[in-house]
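Given next, in structure tokens, is a single chain: the form predicted alone.
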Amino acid sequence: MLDKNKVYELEIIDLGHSGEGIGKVNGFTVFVEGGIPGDLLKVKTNIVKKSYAVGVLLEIITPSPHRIQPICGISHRCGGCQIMHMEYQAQLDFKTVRVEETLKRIGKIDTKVLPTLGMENPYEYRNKAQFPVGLMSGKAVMGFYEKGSHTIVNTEYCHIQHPINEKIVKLIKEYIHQHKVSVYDEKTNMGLIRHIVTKVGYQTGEVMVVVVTNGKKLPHHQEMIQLLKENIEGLQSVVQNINEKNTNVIFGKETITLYGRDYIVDYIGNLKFNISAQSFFQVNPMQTKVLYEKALEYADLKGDETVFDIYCGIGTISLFLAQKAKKVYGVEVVEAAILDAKENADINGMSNTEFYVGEAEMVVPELYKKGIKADVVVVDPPRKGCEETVLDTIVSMAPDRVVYVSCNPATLARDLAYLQEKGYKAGSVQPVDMFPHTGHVECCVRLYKEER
């Protein structure tokens, strides 16, 4: 047991699952924000358990040979990026690493895991940011909430995030400032503007700004627009989301478009989609590419299968699949998503797929009971990975291969233990790096009946 408020010498061997540095001291575990493995740091504690200790990073005694100056200056405030200030190719390893022990601590499961696919340029990938707006010394203030608390960081420019949105914060600040609109206060549940979301199309260029707000008059609004039709290149819609509740939840059920369309236009592969304000689409569609071509790949579909897609969300996998097989089922407990689903495969005229709302635990059975049987399984769940019944059903209706995709190694490792009993086998484990700069990452394993 360490002592509260004492200092120590650290240090760091590896890394949480958010990012933050391990060490020990005395076999005790201490946890450290902004430490990477090979840091020796002078850390004090601030928060000491039975089982492990929380420290405050006081100063570098010998920093890492990984460890560089990150391109933010505020990443170290920023909750958005832990892992900034670790050279890219080292965030890789780790990531590699950490899905490997993972599998082999929680699931038993002794495979291949692959090196983790990175980017080219682990930078401006995202094609969606979310910013609150506050009141910081009577000027409006955008950008991230600070680590761990509800206090904004006020942001020109995110190095992760679409270059344009620097100039649409610029816009929306100086339309605020002008007008005297009003911004929200959390504390008071009193203000207008809550949050400015944006998304950007990046092989088409267009862009969607939602206002949102917490009352639905919007004072000025035809000036806005006006501002930015006249400097946002490629602006295709305007959007008011109104959210008069007292919650962290950032959309409300209504929305007003404002200016021109209710969606923008983007592409993930050849495939087309249209996204509107609260539809789900991958925030790294590059890498989502990468992603669902490894799906595809390892459901290595000769064209005469029946697929279920499990977890299907907005259908992006699901219309990956239909062009190689030949006939897919989606399944999304989501009603908009699953509108969304359907729309979407009518745009790229796959006529070779149904999609059906509830609980995959509850349709996965329906079908299956009603004699819809899948050659292929592909799985993408949420963290909490998926329900033990969805498992079941699979193994009941004995698919040729089952292809995981999942953005939780912990619960990947669990289910992939699960399957194996009921003689799945697992292949070789793909991570790819959906998310640079944290600690996050997907992967995607095809199991296979083992022959017994």
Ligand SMILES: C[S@@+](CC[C@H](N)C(=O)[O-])C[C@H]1O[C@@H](n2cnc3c(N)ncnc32)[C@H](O)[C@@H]1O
Given for the second form:
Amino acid sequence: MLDKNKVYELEIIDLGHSGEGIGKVNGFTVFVEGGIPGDLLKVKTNIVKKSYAVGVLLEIITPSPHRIQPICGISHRCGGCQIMHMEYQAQLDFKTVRVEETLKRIGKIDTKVLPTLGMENPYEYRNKAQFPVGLMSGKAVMGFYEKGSHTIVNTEYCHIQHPINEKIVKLIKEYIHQHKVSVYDEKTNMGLIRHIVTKVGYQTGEVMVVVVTNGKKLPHHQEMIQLLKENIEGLQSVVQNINEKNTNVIFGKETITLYGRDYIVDYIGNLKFNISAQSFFQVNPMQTKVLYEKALEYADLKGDETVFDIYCGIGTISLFLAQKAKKVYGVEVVEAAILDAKENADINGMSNTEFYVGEAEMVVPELYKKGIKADVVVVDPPRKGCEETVLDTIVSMAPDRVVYVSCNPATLARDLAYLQEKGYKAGSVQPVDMFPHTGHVECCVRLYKEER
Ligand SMILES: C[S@@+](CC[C@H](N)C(=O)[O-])C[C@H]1O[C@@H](n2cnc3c(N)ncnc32)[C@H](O)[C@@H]1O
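Let's see the other form, the form predicted in complex with the ligand, since the form predicted alone is already up.
All chains and molecules follow, beginning with the one already shown.
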């Protein structure tokens, strides 16, 4: 046990799930924000619990050989990037090792993990930005939340976002100041402008600006549109979303189109997608293509297969698969996403798809009961992984191949162990770096039926 508010020296040996450094003092685990493996640090404990402590970094005694000066001057304060101060190749190596160790520790899965596929340029990759708007000393500020708080770090440029955002933020600030438009204060639930959300199509260059307001009337919005139109090439859509609730949730229910369309268009590979203000679309389009191509490779389709895409979202993976399969069934719990999936299938002329809304644990067994069986199954569940009912039904369908796409190595390990017990063995495991400079890692796994 360690003492609170005491200074200790320790070496960082690992990273936690949110990218925080992990070290040991006399065998006791200490989490240190900003520490990376190989650092020798002086830290002061500010939280001490039964099984772990949290320390504040006071001094870097000896830096890790992988420590670099991050390109962003505020990355140590901003909650967006946790490991930008680590060389990119070291980030990728770390992610590979994390996946390998987690599969071994939780799932007792001893399989080869391939080196994490990274980006050639791991910056400016995000196609969507959400800037909270607030007041600081009477002036409107926009930026990102500080780590673990709701204090806004006032910034115009973010190195992992598309560069067009810097221009948009400046223009919106200009509009707010020029027309003295009020900004939202979450303590009093007063003031108008709450968030600016931007979306950019990387292939098309189309831009959407969403102004989230606490109230319907947006004064001088024509002037705001004019300012954006004159300065933002590719502007296709300006929408207002109204959220009058005292909540952390960004969007409210009502959305009004102020200029142009209510969606932008972008492509992943040769597939076209309409993206509206609230519809989910992967934020790193370059790596999404890498991930989906891997899923397609592992699905190894010949053209005569029936495929299930379970947890299909807006049907992006389904449409990738439908190009090579006889029939694809997509299952997803969010109704709006299924409406998008159907529309996306239409605009791409994919008539060999069918989408079902509902919980996978209900819908997949129902489809199976109706006699629909999969030759190949792809699952891409949320962080908590697949429900056992889903895994059991997959096993009953006895597909030749299963492809598991996962954003959480821990639940992936649990589910792979379950499937292995029932006759599906994990083959290749391919991590993909969808979110450079953060602790997150995505994986694509090929499973095959063992002959018993
Ligand atoms: C990691 S996302 C994958 C989305 C999609 N495959 C993609 O790449 O864009 C997981 C999806 O599962 C959906 N989901 C969560 N729980 C579900 C459930 N019980 N049944 C079906 N879908 C669910 C979420 O709404 C989300 O769209």
